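The chain below stands alone and is given in structure tokens; this is the form predicted on its own.
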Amino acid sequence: MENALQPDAQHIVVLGAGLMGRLLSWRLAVAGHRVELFDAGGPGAEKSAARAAAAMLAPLAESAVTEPAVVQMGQYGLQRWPQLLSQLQSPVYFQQAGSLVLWHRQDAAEAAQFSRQLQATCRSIAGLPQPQALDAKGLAALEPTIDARFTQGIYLPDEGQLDNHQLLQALHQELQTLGVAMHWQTARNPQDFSPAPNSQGQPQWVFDCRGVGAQVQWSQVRGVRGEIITLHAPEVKLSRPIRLMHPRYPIYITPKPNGIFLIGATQIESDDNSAVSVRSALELLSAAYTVDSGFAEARIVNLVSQCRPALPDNLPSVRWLGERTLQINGLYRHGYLVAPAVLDAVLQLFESGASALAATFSLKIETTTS
């Protein structure tokens, strides 16, 4: 069923159904307003940096890599993400038992350092729960079939994941329900809308959620390659994300419903969206192998490489692209964990012109006429 207009009803165009696009239009349409979504791809978000992730919601392991306002939009999105997925029609999995972070011998000074960073940021950071070190026993005590070659550990506890996929498929259905217009293989950007939104013949609204595809109007915006491996192996019992430590970037293990893994990520600065490496996958699949011997038998599902689409300073930041369009962008490689943050604050800023929320977390909002 559609949803009814409100009386004060604004026509509002959504460029870009990943992550953001499909979370905007669709509360956008929940308050009532007639929303177009378009984009390049189609409904499956094979084009997306959204469906390329493992959707981790874990602030305190992220603190080793990026700035306390991330972290600080992850702690609201931990308790914002159950809330959101309350409101869905369809199941998504959601999980909050925290996490595990490994390493190798030869990684304990990665490792270390690690462990300082994440207690630094529990002392600056309020409302963290505390990394707890872990020795042999504790480790299988969490997860009884990690090798045993793994003796220390530590536990962050609290952090969660939710899965991505069955998220976007959710969101689909929310807007088909809602009778929001969604045009799929339609390229737009934000100047087909002129001589300006709320101008005779054109929306009121222009919200622009490409990522990437954006970068004609947003130059900053540049590519980070990550790549994905989905595994099925129904005989590996890991019950929580393992984190380990890397000579090159921190590898993840996520398990998802019915034996299925994602198993990523690379992180190269490139714009390359082709296909997966060998090199790549040879770590991702050696990573997993040690962590848990049974990944030998599983199953390649599929390998999946895609570009995030990051700033300068590799934080999300609004941009004010005239009166009545707003560009979000710079996701980077936290977008699930800061994504109920970024629409909330973007929520307050169509309603007042002002976010609270955006001043709390120290989100950027720019303002540009270029």
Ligand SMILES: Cc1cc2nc3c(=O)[nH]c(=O)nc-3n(C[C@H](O)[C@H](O)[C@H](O)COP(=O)(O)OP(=O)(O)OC[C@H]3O[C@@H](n4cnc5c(N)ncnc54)[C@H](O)[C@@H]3O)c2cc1C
Contents of the next structure:
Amino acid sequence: MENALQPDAQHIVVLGAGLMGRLLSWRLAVAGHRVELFDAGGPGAEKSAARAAAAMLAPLAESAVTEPAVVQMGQYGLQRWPQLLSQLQSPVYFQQAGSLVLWHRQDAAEAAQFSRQLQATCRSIAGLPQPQALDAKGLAALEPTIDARFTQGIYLPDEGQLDNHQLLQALHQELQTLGVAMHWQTARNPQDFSPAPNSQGQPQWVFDCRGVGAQVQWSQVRGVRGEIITLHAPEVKLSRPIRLMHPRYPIYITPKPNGIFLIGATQIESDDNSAVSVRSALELLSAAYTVDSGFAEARIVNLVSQCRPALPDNLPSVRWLGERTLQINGLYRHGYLVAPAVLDAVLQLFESGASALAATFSLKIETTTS
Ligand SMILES: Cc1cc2nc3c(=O)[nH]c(=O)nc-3n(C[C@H](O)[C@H](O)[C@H](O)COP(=O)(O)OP(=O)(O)OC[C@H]3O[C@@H](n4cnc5c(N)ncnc54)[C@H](O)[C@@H]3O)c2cc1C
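The form predicted in complex with the named molecule is what I need now, so please give it after the form predicted on its own.
Every component of the complex follows; first up is the chain already shown.
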């Protein structure tokens, strides 16, 4: 069933069908607009960071590596995701059972520093649940199969995750149902709609959600390589995301439905999208194995590398390119965490030219002519 176009329906083009592009197309089509969506890849989103991601929703854990604005957008996201998901025809796995932070003895100093950072975050941002220090008994009560060499941990209540593959598929289904015109394997850029949106023969609005693909027109966008491994391990019983302190980047094990675990993710300052390196695969797999030896018999389903779209300050940004083109980028390693806040702020901008939400979250709104 196609959507009923509203009397004031606008013709809107969305570039990029990754995370932001799909969400935005969906909400605009639900609101009764005529939406066209272009993507350089296919409906499976195989060229997007959205597909590679672990889709953890961890505002408190991420506060150690980001700004308060992202944490606050994450708090909003944790509330808003269930509302958004409940409007999809297909179910999407969403869990909010907290996450667990572990460390090897040699990383104890780093863990102490991490713990201090979390405490500071909780003092400065209202509404975050207090992290809880756990001893061996506490760990075993939460995750009985964790290796006995881990005798301490930190539990972060309320943190969540969702199944991004299910989400991308469910959004695709909604777009089909709503009659959104989807153009796959069709790369476009905002200049293809010249002289400008709303001129003769052009759509009235263009939204640019191309992630790293927007680099050609937004030179400050860069890619940050992430490598992630999918395992099938039906005998492993870990039930919530686990983060393992690591001197170079936090390694996580994220349980998904049907015995699937994502082990990720490296963070390398490079826009190299080539296959996963041996070193990264060894680090990720051995980390998983040390947490739960049940991973020994896991099957490697795939190894993926993909770049996260980032701006110089590693914060999301919305940019006006002329009067009717909005670019959304810089979601970096927090795309799923911040997407609902960014989505709702962009919709406010579209509807009224201003966004109270963007102001609340100090979401940058820039202007450029080139
Ligand atoms: C390994 C990894 C793990 C991650 N884990 C998490 C996590 O646990 N939690 C979290 O919150 N975030 C996570 N992220 C981050 C999150 O995935 C990204 O922030 C988010 O996907 C960015 O969304 P986006 O829509 O801006 O870009 P993308 O999702 O990358 O989508 C961009 C789309 O634009 C298309 N495109 C590119 N060029 C063109 C063109 N010229 N014309 C048309 N289409 C084009 C691409 O094909 C792609 O489909 C992770 C990312 C990676 C890589």
